[in-house]
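Only one chain comes next, encoded as structure tokens, the form predicted on its own.
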Amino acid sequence: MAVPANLPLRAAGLPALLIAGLGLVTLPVSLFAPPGVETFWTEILVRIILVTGFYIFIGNSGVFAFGHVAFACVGGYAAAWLSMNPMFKQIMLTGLPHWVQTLQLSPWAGVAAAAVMAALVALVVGAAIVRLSDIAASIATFAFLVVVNRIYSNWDSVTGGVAPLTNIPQFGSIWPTFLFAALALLTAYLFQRSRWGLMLKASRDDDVAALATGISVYRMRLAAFVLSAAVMGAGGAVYTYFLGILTVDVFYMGLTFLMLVMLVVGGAESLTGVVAGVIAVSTVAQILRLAEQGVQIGGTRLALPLGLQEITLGIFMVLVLVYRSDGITRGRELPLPRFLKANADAR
């Protein structure tokens, strides 16, 4: 069957629309919004990077990986080691190699190094994990998350253990975070449109038929696993620079649950679902967080009970699964505006 000549133009509009939409919000936020709103939107951009990392593997392979936050942990600590003040590292992190102790890279270089570090770890770990069946692979990734957390929690001379790492530089504005979010979305889009991404989706829909046509499901899954880990590593680095302080429990169960809720709520099989899920869940979580802080009325403080945020997010996810099992976007991508469709049809 012939492929319409205007198909690439139609498809290319998707990442442009998503990135432009995020940019249209980022611009006024950076110029006019109070610090609290800017911090909230920056955190949304960070979450888009992380959830995109989940999506590259889960959305294209159909295998739920519960341990991908471990790669964000690897990336976050790699970025911190490479960007922190050398004097602090020589006093507090004596187990680091001497060249790391004396090195101080910019946050930009730290993000790139974090992505490479996470990808290398994923290549080693994924070589075994992606050979497993779907359920076994999901359990194995969760076990990997627990192992990474325990190692980083107890390796005092290298990670500082459970104590927070400080003296971590920050980007200083919202725009670098926006740029990395845009790059993450573009990377995910290019992969899903690539030959490897299309073959991986074919194996997701029917792995037996995919194998019968000669598709190496193992190789496709491993490629997606490594690429998603690289994005997660970069996201962990950006998150570390956003916080300016790092503890190992930042990258553990809480973040895993939140990222999976965002992916499922938005729609695990579409890139548009990534953005929609992050914005929707982050907004609900922020409203609940403010409600937990309460409002002072006279001599009485009205506030929701602590812990209600997690309970409500769980209920929210259940309701979405019941009434829209494939997420807010139903697994569909954002439609092109009419003027773009007209330009595409004219070609």
Partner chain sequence: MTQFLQTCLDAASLGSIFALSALGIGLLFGILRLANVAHGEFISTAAYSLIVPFTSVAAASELFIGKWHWAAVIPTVCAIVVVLALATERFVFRPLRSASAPVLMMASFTVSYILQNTVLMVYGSQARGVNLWYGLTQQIQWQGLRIPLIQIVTIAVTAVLMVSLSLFLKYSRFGIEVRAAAEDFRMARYLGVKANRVIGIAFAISGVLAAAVALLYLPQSGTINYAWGSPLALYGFVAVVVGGMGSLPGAVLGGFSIGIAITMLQVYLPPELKPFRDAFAFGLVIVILVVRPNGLFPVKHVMKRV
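Same protein, different state: after the form predicted on its own, show the form predicted together with the partner chain.
Below: the lone chain, stripped of partners and molecules.
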């Protein structure tokens, strides 16, 4: 990744801190944890990539885009097309070009290709959508999500329709996922500290003033839209390689809602909020899921009724929206320890 010359790496104290924190958990998890815990933590890392994708656009531009999961869908299918076992591709996905059918790339190349493909789609769609003002943009991105879902779930010869795609290779370790999560956080940080990121934040806080000082809000938004789509695409690919199986409805309203809950609960305007939100909501959801499975006490089984997990999550979200709409971090970043602060500029 290209680092702008005017941004010394040593100023990157915040992502270093967040990544180190995640690494400190990942290390013991990869060495000692039972498979269930490892899956739980890998899922958190994947979600960090996806929520970071949402954050790069929403957090910096202030425009609530509801459709970013569509880019994860695009990325997930790109990954499957490139790395699925060619034998199955020739049977299931007859509409793919011949050179794709015979191809079998490694997951690493798959993630990169997914990011590029999602970015290209975002460039075309974004050129139209980011012109729109707040609620129109929200509705348009929502419509985009529906369009992508309808196309991918009905274009049987290319996507297999609603049938799941299997025989997708997996990473086989938690570390690649960690690496991509770290990369996503670093990308988001470098963008928000860059000239373009700062101009975009200026337009978020006051778009009239930003336009008056000569900022092309349209171009900044489009840049953020494409970059966030690339991260979403990569996230969708990583998610697909994590699951080893791909169904189209994974990337629809349910995931959109979960990602937005995490973003809003953490605080949509800070990168620390992304990590905090993902970990907090995933943990609450996991506890509720375990409670639904129930505990055996004596001869009786105590369990919450099935479905209470989602309802509780929804009520939690309403409470956060009403009482703490800037999230648990209140939109602030993690305070840096002194040895890092000496080098970092004021925020």
